[in-house]
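There is one chain below, alone, in structure tokens, taken in the form predicted alone.
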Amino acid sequence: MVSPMGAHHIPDPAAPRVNAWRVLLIGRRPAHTLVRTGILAALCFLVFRFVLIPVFVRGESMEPTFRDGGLNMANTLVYRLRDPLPGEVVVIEMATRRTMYLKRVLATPGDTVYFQQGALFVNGMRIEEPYVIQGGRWTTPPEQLGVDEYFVAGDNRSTPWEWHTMGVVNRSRIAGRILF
């Protein structure tokens, strides 16, 4: 039966009632929705288990760039395609992925690195570090990095050298790069 334009639609009492909430949440085909939900859950599990890992910042070593208590995500695939670059903030695995350090790459394999009165020198050239707000007075002897070695440090350099966890790190311990 065709209704003329402007006429009101009269529901057919013999037609099954459709629950709008059910259709909105589950869809018209529950089996398809269940399959899609399963695929989405599996993809999320894989991505957040093996590609993007959450990193909770504990401590002040990366202030002011990253604050204590902050949450960030690290991309673990980026360094499968290329090596870390100076200036990038990386996560460094310790014994397990439950404990990681958040540090900035300052020098790469083959570089000679040292600090002189708080200034960073790589291969004899002073490197400007606009991300360092609280500089220190660090002075260290020159150190040449090996084939798979990177030199990392936090952005907060206000405390004595001895109190910091940083320095030479093997490439195999660099788990990924911070996204934001």
Second form
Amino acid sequence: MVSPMGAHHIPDPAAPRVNAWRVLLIGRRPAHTLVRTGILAALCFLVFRFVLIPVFVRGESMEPTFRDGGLNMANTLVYRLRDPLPGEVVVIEMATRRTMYLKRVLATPGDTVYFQQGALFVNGMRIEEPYVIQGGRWTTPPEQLGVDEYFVAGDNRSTPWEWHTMGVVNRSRIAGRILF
Amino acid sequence: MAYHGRGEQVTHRRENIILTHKVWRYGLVALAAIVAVTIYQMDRDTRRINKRLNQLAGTVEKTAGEGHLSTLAKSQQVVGYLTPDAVLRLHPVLPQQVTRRELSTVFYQVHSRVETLDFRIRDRRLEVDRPAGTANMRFTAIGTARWGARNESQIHEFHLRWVKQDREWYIDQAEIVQAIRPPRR
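Since the one above is the form predicted alone, can you give the form predicted together with its partner chain too?
Full assembly next; the chain just shown is listed first.
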């Protein structure tokens, strides 16, 4: 270590020796470290509780985009600023935000949506879905979406649509958007 | 702290008069006791309802090896959690609206067919209205049934309305709420 005067610093032999491991773990001032740790813990709690919710994927309805057992994050702030858009993957809350559905938005309020032999039609136009690898032969009746209503479905269409949780969801249920 | 003189001891007493004064001390203890008793009283109904729900979930479940007698007993126990005129809207798991008797019959049939039935309550939200003797509960449950080589799992959101009758809580209304409504046929 070099002092501001340019000379080498000579440690004072009378000064108490500081344990390097202790300094590394709890710092030179344990009280300050404790406060900093507390603030960091509170910040982490707030962020991961209210802003970025960890999502543990269970089930196969979103395969192959999201595999069973995968871990992801949901951004809950994005839909406070704007509405969900078609193609976005969203989390839909149930009784609480601890258990949620993971689905893709296919149509937005005012749209008429239906499936014909596995192909998606929104307002009479066929929509290409590159994310669907395991396609099926879904044919559903046309659904006119009301105000605040969105049409959602999973990417895995290999099961009959009657067995697949898909359909109309209210805007208030959409809790956030999947990050990656 | 060590005392080195009479004057210093007096000064210390003046600084901590609030903590050392007997009246304050006993007052704080009494206040803590009142708060604890109030919380216990308020929480008693919540605990009881949660316990009833856990018992109901245990009754709904079926483990490998359970026989017909057990199924028959459970089908009777399930309706014991309901008021006599309970309203049950458990579509799509059950028909649109069922009575207690129909629920017991359907329960017996389902339990007889499946080998195992797992019923997990993931999270719950409960609001108790003590003066009215009612409580509203929302929870998400995952049911997994296995029979033969098949394994079917369903996740649903339940809304229950509990009422207190004769110092016990019973389900007065049970409803499955669909967060995602399938297309109308």
